[in-house]
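Take a look at this single chain in structure tokens; it is the form predicted alone.
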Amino acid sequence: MKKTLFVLIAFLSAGICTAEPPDMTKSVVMIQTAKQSYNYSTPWKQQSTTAGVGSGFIIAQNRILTNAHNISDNRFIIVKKENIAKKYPASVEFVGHDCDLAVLKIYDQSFFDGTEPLDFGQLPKVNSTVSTYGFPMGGEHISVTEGVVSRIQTDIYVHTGADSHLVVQTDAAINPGNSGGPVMQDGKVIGVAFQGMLAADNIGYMIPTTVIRHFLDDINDGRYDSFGSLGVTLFPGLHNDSYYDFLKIPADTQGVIVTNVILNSSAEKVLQKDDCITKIDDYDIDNDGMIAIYGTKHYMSEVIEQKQIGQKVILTYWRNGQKNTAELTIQLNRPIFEYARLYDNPPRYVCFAGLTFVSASRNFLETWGKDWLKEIPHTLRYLFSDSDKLNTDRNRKEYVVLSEILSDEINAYADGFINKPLENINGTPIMSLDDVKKAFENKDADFYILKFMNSDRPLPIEAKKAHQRNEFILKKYNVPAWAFMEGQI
């Protein structure tokens, strides 16, 4: 996996718009937040509180649009207009961490007196000029800078570190605080400033209106469902001429090869390994997985990006020398071992007899530090990269890991199992943290025999003594309760 070279600090752009822009002092706002994230290794602990400043802008229905990374893990949000001293408390109405967008709600509706909502435009053209507005570097007044659109492509959104959508690149300088500010062209919003590249000079990115409209359309029903996918892994195998004979595909065919179908996805009813997808809806797919859309070439996922979860696409594909078409429903299809960073919700855990169990997630892996991908144990690295292929059980909700041992006489010999995924307790497979909690609630057992993945040696815990010691251990280490499950203590 490549290390990201991006940073969430928004950007400043370049150029002169061809139309007179609206009075941006009536539309662009400063967002100040108090944040506190979680410790995913000892999940009852929290990190120190930090302060953040970003930008946002007013849209229809008295809402404020901004970046999700501006308000993630927030404890308090206030919004401020230029040249007005009063600060207005706000809350998150909707957030899409996968697309780094959020909508804020202001409690005091007088905030919107004298303001003007901004309208949205279309995807800008390469080499066209844009202007970016916001509050960079903690400034008290709105800053406007100008720049040129240099590229439009699909890329990773740094906020989650895993989700990819369309981005618009500019040659602009980048500064903290611009995040969430509008990028304007001809008096309309054509993007939201959100990240820049550390390894290069004057390269910044905006979230285009194709992604923004998907987000806003999604929340019309009162909740955010996220972006879906086909539920398959694809490979550009037709660059190798031998694949044509191997898959019995006509020589003039172009498309991409299915290498894996995600368990429990809607693709299971339609696609198989070694199918060659040649068309999605009315778009022909080339051997790189690209389609002609928006007047240029983009990855085929852009068709799916236009769809909401539950909507359908028509696929044309080859199998065993036969051409087929089928309808496929777009689903969420998140991996068992979550690749994306998680925000806002406290991590779930079970802490019993000093043994702390957490859900395997990227957040947990990143507790190893900046070079976490190199530093994590090889078993966790293997699960992280190949969980969809390794998991064959439809009932699995997550992988559970022994993340921390609160030392006590009851667990004095457990050190060798730290950071290992839990396979079963007393022979019962562990498919989620709920299964761990249920196993330890069984007081009829003489022992709890814990079996870990890739380990022939079990960990036996004397059940009666474990329950006797448990409350003492929790009190000694200041752990709130032995099981925290989605708001239940």
The other form holds:
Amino acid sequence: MKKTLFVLIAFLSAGICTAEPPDMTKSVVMIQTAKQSYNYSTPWKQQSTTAGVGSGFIIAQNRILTNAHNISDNRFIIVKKENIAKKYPASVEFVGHDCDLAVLKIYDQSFFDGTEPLDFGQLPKVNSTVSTYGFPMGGEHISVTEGVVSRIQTDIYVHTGADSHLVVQTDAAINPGNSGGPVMQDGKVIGVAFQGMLAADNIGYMIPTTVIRHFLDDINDGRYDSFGSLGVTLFPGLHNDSYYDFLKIPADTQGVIVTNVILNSSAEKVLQKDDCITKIDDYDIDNDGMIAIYGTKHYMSEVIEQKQIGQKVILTYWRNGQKNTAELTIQLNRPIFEYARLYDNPPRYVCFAGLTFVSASRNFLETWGKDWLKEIPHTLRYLFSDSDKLNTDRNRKEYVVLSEILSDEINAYADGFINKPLENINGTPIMSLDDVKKAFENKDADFYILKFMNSDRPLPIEAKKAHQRNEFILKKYNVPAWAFMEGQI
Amino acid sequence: MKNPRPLFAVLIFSLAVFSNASAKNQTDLTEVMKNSIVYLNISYYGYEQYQPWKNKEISEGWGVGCAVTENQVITPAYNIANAAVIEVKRFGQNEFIPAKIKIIDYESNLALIELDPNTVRKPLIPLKFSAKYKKGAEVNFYWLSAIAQVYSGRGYLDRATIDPSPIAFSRMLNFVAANVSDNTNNGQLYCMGTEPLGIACWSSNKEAGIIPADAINRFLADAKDGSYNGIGAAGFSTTGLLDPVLRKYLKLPDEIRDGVYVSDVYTIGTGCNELKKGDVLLSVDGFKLNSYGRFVHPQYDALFFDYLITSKTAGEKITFDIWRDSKEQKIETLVKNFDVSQMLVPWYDFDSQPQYFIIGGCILRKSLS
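Return the form predicted together with the partner chain of this protein as a structure block, the form predicted alone having already been given.
Now the full complex is given, and it begins with the chain already shown.
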């Protein structure tokens, strides 16, 4: 027995000793980015430029993988190799802000001379050793730190502040500048270092290969579509025994309750409120909404995380005492009031008669500063947190807010309406910025009567005078155009 | 060099005249008030809001009562909100006199307290609130301390104002005394010369709010027959009508320069059945409202029109001149009010245990403002 054990250990040791560790100087790169974001309250303005340094690494097909937050809102990107003085300009080929990953391309293909692309491994085991590589603060050369995998769970990705995916926690030091660098195990990338916990010692996180693979598969068709969802809000209600009787679910069943089906989602055709989902594909769902996967328990969303938008899942659910099975197509299903921070694209706006209208977004709310969630007007807070329940109109594309008033005689009495969401103009409901633009393009009415949410009085604007003043106001305040409607809603 | 003596003499003369004038205006009613103001010792025993079957810990406070009959005193209502026991101490009587609340009106912030006639050794001398508002006039205030000593202080009448109440829905008239020599917020008696002016209801930054004589006299008249009707409450809200474009849109002619926009009409309160959202309120009881909603009161100068509702007793007549459907219209109606419990989210709930029920360990209760 003793002899057998010795042989096994010797074999493993030999294996470790004989594997050539990759020369990471040939794969890990420094990324320097000049950034400039937008002002979401005065949307034609840009903020001051800032400079950022992060890490990345070379993968197959002469691509560089890094974090989206290293290159978001970029104006210029430089990639540098270890011990090589030359700086190579780069551009973003694909970016997934929701998963904080990006692929860069470098036009000068000589950059890749002498480099070695890294391969991807699997999800690491808890307590296994990992090494992080990158260019963190405190020096100019590649840094390596070692630690173990502490735990694996689903968590918020702070880059957008809204999207949750699997993360791997490690005690290997991850510091500013490490972001985008590879986390290695057995010569393979098992994660991309991307965020840490400031209030703690040695709690760093990496993006695991499950998420990286989803991103890389997604961009195979030349476009990034993002992660999808079921399009429902779920509640772990079966901890309460009364739910079993109320929803006529057999006593030994485990699952989660549907509390809301998102408007315009593919789930509308399949699920309804009070359905109890018990199985997703071949995975049984427990009363916490967890499934057994990757050798442990994770949220059932992990099944959807493995699939691309447009792919299907099979759901088993109980409704009115009956067990049903249905196929559901995974969709993007973003909320009407976007929770996630937006990057890269200039905000859309309408600026008419000095009244500036923007889409209600997290970026706009964050213009209130660090404590924005406390400081924002209560109507906006209510819409932000509950837009999926408050909006019952399937034509709504966004909420529109009066973000700024460029003072002029035409709007001298409009101050009381600032930061209020616009409800209608001359009785026509405002479902998007396009509706605002169309309303002001209509010159038939004598007045534009603007009605705002939670405001008892209307704001009337004299139509003819407003059109006369508009050009003057735009010129006076250096506004490049009265409406900018490009980009996504 | 000129002789400086004549100038010196003039200065001394002026100072003498000034100090004579100051001394002449000062009135001290400390002695007079011994039989008209009392000390209130109040024990509070309210209910916890999250677990409403529990009482809060007993706390104690104090206030001043001003005699309005031989055994009745008034004090601000907020002073005795959630009072479990009120005991009265008066000058020259060592033992506490038991007392009970006869009428309490949180909207006008006044309460009538009746002293146990069997324990009152000699009748109180009722005060007559008769002083008229005079901007800039010196006012004195009086209170009886826990050790039965009458204290006094002074200040100056700065303004008459209609400000939002910290608790009540109604916006009442308050006088504001400035540069007051002590904090007065729990019923201290304010006098102008020898005439009672009102009772103190709030204090902040060397200023004090005074419930004026008119409000006190209305309250006492209302309470006289034993059935209390209460003050009027607005059944609508307004916003300023400064925007000339909104006036144009509402087709108000140029000669009508004032008025306020009726921005909301409630289901309860004065005007709730008669006014409509979008009306322009031009005048109340013949008093023209400016674009902020103020009118010129002959005595108090500019006041918000709320005064014209809250200074009346429910059931009295009131007239609104409005602009509706491109023409002026007159509405005659009666002043109404409502119990705070009729509000969807009541602004306050004092003196009673909050209603609740518990099912499956979940506590359900009415939402309070």
